[in-house]
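Below, in C-alpha cells: the form predicted alone, a single chain.
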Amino acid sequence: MTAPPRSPVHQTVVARFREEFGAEPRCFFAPGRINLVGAHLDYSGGDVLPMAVDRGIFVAIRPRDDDVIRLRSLDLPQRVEVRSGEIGSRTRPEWGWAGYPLGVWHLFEQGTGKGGGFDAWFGGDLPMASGLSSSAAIEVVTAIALDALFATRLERQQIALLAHRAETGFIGVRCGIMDQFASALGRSGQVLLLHCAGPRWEHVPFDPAACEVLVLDTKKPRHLSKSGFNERVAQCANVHEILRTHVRDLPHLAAYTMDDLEQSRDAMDEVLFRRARHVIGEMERIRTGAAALRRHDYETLGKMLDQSHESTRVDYEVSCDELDVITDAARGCDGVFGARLTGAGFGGCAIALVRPGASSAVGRRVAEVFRRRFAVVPGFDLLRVGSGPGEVG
C-alpha cells in the first residue's frame, strides 16, 4: 500500500500537539471519499463505488499514564477534556465533534480490553458536513491510531467495522458501512466495490489519466443526524418487510426486482414504492457502472451518474435546489461524462466525471451559472485516488 500522503495538516497538527502537550507524538491519515455510484444502498443490502480520496483526516496522538483523554481539533472550538471511565455508551451535546473519537475508544476498550487515555490533536482537509465523510475518516483515524499505538493487529475489516458501530450505536446515526469500508479499505488507483450484504468487497481500476472527479460545493451545510436521513432508512425498512410478506423472502431490500416491486405496489403507498424503485434501480446502475470501469467506458459511467442524480432527486427526494443546479451545469459542459450528488445529500457536494485538463473551464462556467442564482461562489476540488489509511511519517 501507498504511503498515506503529508501536507501542511500534518505538519500543523504535529507542531500544535507538541505546543499544547509538551511531548513528540505519532501522526496517522484516514482518507474521506466520494461515492460513484450507489447512492443509499448500503443500508438497503446493495453494493456500493466507492473512491478514497487524496484528502482526509489526520490526527497526532500519544499514549497517557493515567485515564484522561484530552481531545482538540484545528477546525473546532470543542476542547474535551474526560476520563475513560467517564465515557458511557452514548454522546454528550457538549461533545460535539468529539463524540466520534470517543465513540470509537469506547468501543475499542470494550473489545480489546486495552484501557487508559490518550492526547490526540485532530485535523483535516475535508470539508466538514459536505458529503464528502470526514466523520467517517475522523472515527477510521482514531481506530488505526489507538490500533497501533496499542498494538492490537486488527484487520481492516475490523477496523471499518468498529468504526461503523461508533457512529450508529454510540453517535446514534443510522448509516451504512460504505463510509467506514471506503475509508479503511482505500487503495491507489482503484476504487472499492462493496457489496453492503456480505461484506464483500472487490477493487475495481479507475484510470487518473483518463477521467478526473471534480468536487462541486454549494456550500449548503448538511448536518446529516438532523436531516431526513433516519427517515430514509426506515422507509427502506418498512418496504422491504412489505416485499417479504407479500411476493418473497430475501434478505435485503437491494435483492429484489422491479418485477417483485410491481407485484406489490397495491399493498404500499406511493412514497414507499418510489423509494423502492430508487433502491433497485441503483442496483442494476451499480452493476453497469462498475463493468464500465473494467472497460474503462467513462462514457457509461457517466450516464450512470446522471441517471442516479435523477433518481434521487425524484424517488428518493434527498437532492435539494442547490445541488441539481450545479449538477445541471457540470452536464452542459464540454468534457463532462456525467454529474451527481454526493454522500446522503440535503446539501454539501456533488461530483462530476471530467476529461482530463477541462476541470477549469468546468470550473468557471459552473461557478457562473450557481452564483447568478444563488448569489453564493460555489467550491471546487479536483481529487485524486487516494492511498488509504496509515502512519504519517
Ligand code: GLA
The other form holds:
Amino acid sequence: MTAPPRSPVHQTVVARFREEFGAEPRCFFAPGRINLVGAHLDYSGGDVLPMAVDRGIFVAIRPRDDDVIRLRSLDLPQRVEVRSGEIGSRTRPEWGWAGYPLGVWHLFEQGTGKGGGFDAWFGGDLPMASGLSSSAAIEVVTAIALDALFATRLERQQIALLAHRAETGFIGVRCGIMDQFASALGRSGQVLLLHCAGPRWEHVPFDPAACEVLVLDTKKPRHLSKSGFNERVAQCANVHEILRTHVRDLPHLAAYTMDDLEQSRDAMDEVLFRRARHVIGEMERIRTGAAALRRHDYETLGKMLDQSHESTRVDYEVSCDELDVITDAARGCDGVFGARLTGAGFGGCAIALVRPGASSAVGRRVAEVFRRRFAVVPGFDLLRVGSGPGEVG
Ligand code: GLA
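Now show me the form predicted in complex with alpha-D-galactopyranose, since the one above was the form predicted alone.
Below, the chain from earlier opens the complete complex, with every other chain and molecule after it.
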C-alpha cells in the first residue's frame, strides 16, 4: 500500500493544532470515494464498485490525560468540547459535523474498553456533502487514529464496521456499508468490488493511462438526501418482504431476478415495482461493469454508468434536473465513456469516465451548457485512484 497523499491541508491541520493546543499531534488521512456502478445496492445486499480517491479528510490528533474531547474543523464553524462520559448514544444537533467523530469515539470506547479524551483538528480537500463520502472519511479517519493512539490493532474491516455503526446508530442515516468499506479498504490503483451481502471483497486494477474520473459538481445542495434516502431504504425493505411472501425466501432484495419481480407484480404498487426493478437491473449492470473493468474495457464500463444513471433517474427517482443536464452534456462530448450521479443523489456531484487528455475540453463544454440552463458555473475535478487510509508522516 502506498502512503496517503500529501496535501496542504495536512500542513494546515497540524499548524492549527500546534497553535491552539500547544503540543505536537500525530496526523492521519482517510480517502473519500466515488462509486463506478452499483447505485443504492449496498443496503439491499447487492454488489458495488467503489474506488477510494486521492482526496479525503486529515486529522491532527493527540490523546489527553483527562476525559475531555475538543474537536475543531478547518471547514466548519462548530467548536465542540464535551466530556467523554456525557456523549450518550445519539448525536445532538448542536454538535453538527462533530457528531461523526463523537459517534466513532463512543463505539470505539464501548468496543475496546479504552477511555480518556483527546484533542483533534480536522480538515479535508474533498467537497463536503456532495456525494464523495466526506462523512465516511471523517468516521474512518477517526477510527484509524484512535486505533493507532490506543494501540488496539483493529483490522481494516473492523474499522469499516465501526465507522458504519457510527453513521447508522449514532447519526441515524440508514446507509449501507459501501462508503466506510471503500474508505477503509482503499488501495492504490485498485477499485473495490464489494459484495455487501457477505461482506466479501476483491480489488480490481484500474488503469489511469486508459481512463480518468472527472467529477462534475452541480453545486446543488443535496436537499432531502437524509429523508429521501431513508425512504428508499424502507421501500426496499417493503418490496423485499413482498417478494419473500409471494415468490421465494431469499435473504436480500438484490438476490431476486426480473422473473421473480414480474411474478409478484400484482402484489405491489407501481413505485415499489420500479424501486425493485432498479435494484435487480443494477445487479446485472454491475456484473457487466465489473467484467469490463477486469479487461480494461472502459467503453462497456461507461455504458453501464449511463444505464445506471437512467435507472436512478426513472425507477429509483434520486436524480434531479441538474444531475440529468450535467451528465447528458458530458455524454455528448468526445472522449467520454459514460456518466452518472454519484453517492445518494438528490443533488451534489456526478462522475464521468473520460479518456486521458479529454477532460479540459469536456469541462469547458459542460460548463457552457450547464451555465446557460441554470446560471450556475459547475465545478470540475480530476480525481485519481487514491491509497487507503493511514498515518501521514
Ligand atoms: C450513500 C450511502 C451509501 C450508498 C449510496 C448509494 O452514499 O451512504 O451507503 O447507499 O448512498 O449508492
